[in-house]
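So this first bit is one chain, no partners, the form predicted on its own, shown in structure tokens.
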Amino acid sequence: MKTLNTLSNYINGEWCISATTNYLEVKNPATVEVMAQVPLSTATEVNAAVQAAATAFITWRRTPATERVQYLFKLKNLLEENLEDLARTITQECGKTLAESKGEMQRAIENVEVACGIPIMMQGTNSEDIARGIDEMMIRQPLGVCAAICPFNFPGMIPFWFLPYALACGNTYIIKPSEKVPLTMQKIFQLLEKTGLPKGVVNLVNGAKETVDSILDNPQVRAISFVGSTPVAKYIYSRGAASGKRMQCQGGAKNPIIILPDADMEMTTRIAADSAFGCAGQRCLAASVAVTVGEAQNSFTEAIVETAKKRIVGNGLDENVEMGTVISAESQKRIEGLIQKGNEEGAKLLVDGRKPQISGYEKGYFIRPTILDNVNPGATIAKTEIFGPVLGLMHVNTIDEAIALVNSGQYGNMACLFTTSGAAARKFRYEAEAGNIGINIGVAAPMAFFPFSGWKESFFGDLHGQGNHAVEFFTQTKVVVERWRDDWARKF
């Protein structure tokens, strides 16, 4: 691995110093140490990457699927061999714990494994004699140049919701990592380089909004994947779709978990705390609102408060730390402002995680677990994606009221129920309006062979990342109707 200082782009199989004069500092959010400078690449550099990918596509699409997946097998082995190093890099630039970073990379590897099944997953269909002497078939073909615009919270995993499937299907690819966490993808591209992939098949372009807009506007880019906040997802979806691109844009979330009185309260509390406070709440499947039903109010409230107070916060590389930092000083300030807003709007602060003093890391971007009780469903804190370690509590009398609360929200990423009743579980999974449902699960993250779903303003598009949805997204179907008369064969 080369020394990371001023980061490079990777275009047409070469590491390239950006021509830009604009750079951002990449900081360790626990120590506030500057680790590198990331370039804000220009439209010219984006266009160079697109052209390289377009040229490579001509040969790559003709490479048999069984040969394309050999590069993914090599990549899987390289990711496993370098998992520890990649996980440490994620923790250093993103702030989560080392265990969380290792789990993230394992999810990335699982997507590579699934994409290796593309010779079967990409198969079409056929029917003989749809009319006398006429056969019909449907085949899948790659789109061309595709791209991903990635978020800061999972720099190692989220690109792999898309990249391995795109390559396996015969597309060429461009990744624009978050300018806040570009180091992980630098290392992953160094591993991609070791697989021997042909030049131009994969490309890396660092940058911010100008870079993104150049990707969105380039007519040779056929499909774009995005994960981020809902306002940005709407912008990217609308601008990309307006130029005729295939789009999949994962937006924000406000994930509710429902606790029934019959739930196993010890298990529920532990899982709910891991969901709300894991990765410092900076994930699109973090529990943000806990809705207790009936008698569950007192027991759950007491238990979750004690659990939140005991959670160990610090540098994610330190042993025994259970929660790390938020990503930046700006994020820290925004989250603390929302906590204050919730308190002003009538919610009671049961646990206040603002302005913690973490010994040895006094300048770090830390917020301890925070719990707000009796949150009004109409309050700002109830409707805003906080993206931090903050859990709001609401209380209702029946499961029907709880489901109505779930369905009244603008988002539909995840909703979870804690119960020992199969009937209640079936009712919830049938009626809850969310794309990912958990039953006694706090983070309903689909395995790589299922799509990462999302409804309402949590997703814009038709086909999600991962699994068969990814294969459909990265291919276009072609229907062929053939007639071959019997007498044409007689001359042979």
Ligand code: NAD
Given for the second form:
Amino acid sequence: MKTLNTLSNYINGEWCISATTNYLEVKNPATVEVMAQVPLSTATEVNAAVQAAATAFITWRRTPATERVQYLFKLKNLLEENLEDLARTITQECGKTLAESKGEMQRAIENVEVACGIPIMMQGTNSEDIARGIDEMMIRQPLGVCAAICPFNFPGMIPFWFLPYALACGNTYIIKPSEKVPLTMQKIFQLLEKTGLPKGVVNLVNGAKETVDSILDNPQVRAISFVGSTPVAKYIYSRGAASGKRMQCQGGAKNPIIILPDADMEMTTRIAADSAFGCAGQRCLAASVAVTVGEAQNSFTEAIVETAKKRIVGNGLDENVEMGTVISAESQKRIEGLIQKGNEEGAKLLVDGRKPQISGYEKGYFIRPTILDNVNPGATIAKTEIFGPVLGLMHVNTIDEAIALVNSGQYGNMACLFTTSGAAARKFRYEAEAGNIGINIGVAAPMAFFPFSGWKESFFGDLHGQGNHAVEFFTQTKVVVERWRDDWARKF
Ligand code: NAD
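Instead of the form predicted on its own shown above, give the structure for the form predicted together with nicotinamide-adenine-dinucleotide (NAD), please.
In what comes next, the whole complex appears, and the chain from above leads the way.
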């Protein structure tokens, strides 16, 4: 096992120390202990990774799909064998609970499993006799070198929305993990190395903006998948598209959940609390605003306040802890500032989670669950992605008003409804403007065989990650029209 102190890149099948002089510290957000330093890799290193991937592509694309997936079967086994260790690493660098980290890795593995079906998923189509003696077919071919630029909140899962499909389709790959949580990918690349993948097929380049810009500007990179905040998604989408790359960029969110008076309130509260406070609110599918309709106001408000107060907050590695830290001191400060602003703009603080004392972890980046009531739809806190354990409450009288509120938001990542009425559920599914919809579900995360959707300012592009969208994204279609005259066969 390599020492994880100064992190390396993995280029062309070799672990390499970066030539940069710029490093960032990687801190455990619960203990504030420095675990490693991550290099901000240079353009030369990015270009070396791209060159290695381009060279590897020549043979990799000629490797039959049935052979390519054998590496993924090995990877699935290795990920399962090392799940505990990977989950601990995620918790240590990202702050979420161990159970959440294990769930994250499970989702990663599911994507590997789905990508193993590539021999059938990437099949083309054909039509015989489009005219006399003429046949037409569509075949799918890989693009070449592709790359992923990843956020901090799911260091183990999000790269797997893309990587297994890219490889299975015959592309070669570069991953740029978030500089805040680079340790998980160091470990996953050690496992990728063990699968025996040919050198250059997968490459790891650590860094931040400058490293990303070098990937965006490299003409040999054919497609980029990005997940992160909306301003960066927009920037990456436009800069990559300007140089002719295929782009898919998932952005931020501000997810509303609607609670109707007929909802099962006990279940709804439990699920809503898990959505708003799970992963300390740092999920792109975290509930951020709860809109109650009519009589749901009193029962839901009372129940969610009780649930929020009871949540056990601490170091995610400790047993019984239900919620960990936010990612950094800056993030903690930003979230506390937004809570303050929400209060100043008229919302009532029913539960204030700022500056909690967590015994043994006094310096950690903790915020306890927070609830702001009567949030004004025009207030900053109603529109801004908080990305922390903060739930705003709004109250309306009809489902139409609630749906109008949902649809007035700039984001469209997820929207959920809690009800026992099928007709209300259908209306919501039909009218809500979001890419992922939950009905009596608080985190409507699509399984690996469905696209991870997202609308409006939450997504830039056409094809999403996961499932057959990923297969379409990582292949280009070629249409062949062939004429074979019968009389040419007569000589045999
Ligand atoms: P971020 O946008 O700060 O960073 C994401 C990646 O972009 C990182 O790898 C970072 O190094 C790079 N980056 C940052 N600034 C850059 C710049 N100016 N130029 C080029 N590259 C840059 O996001 P984050 O804080 O790591 O992640 C949290 C965000 O991700 C939240 O907004 C969350 O909603 C979003 N997210 C969205 C989804 C989704 O599916 N829509 C999933 C997970 C996270």
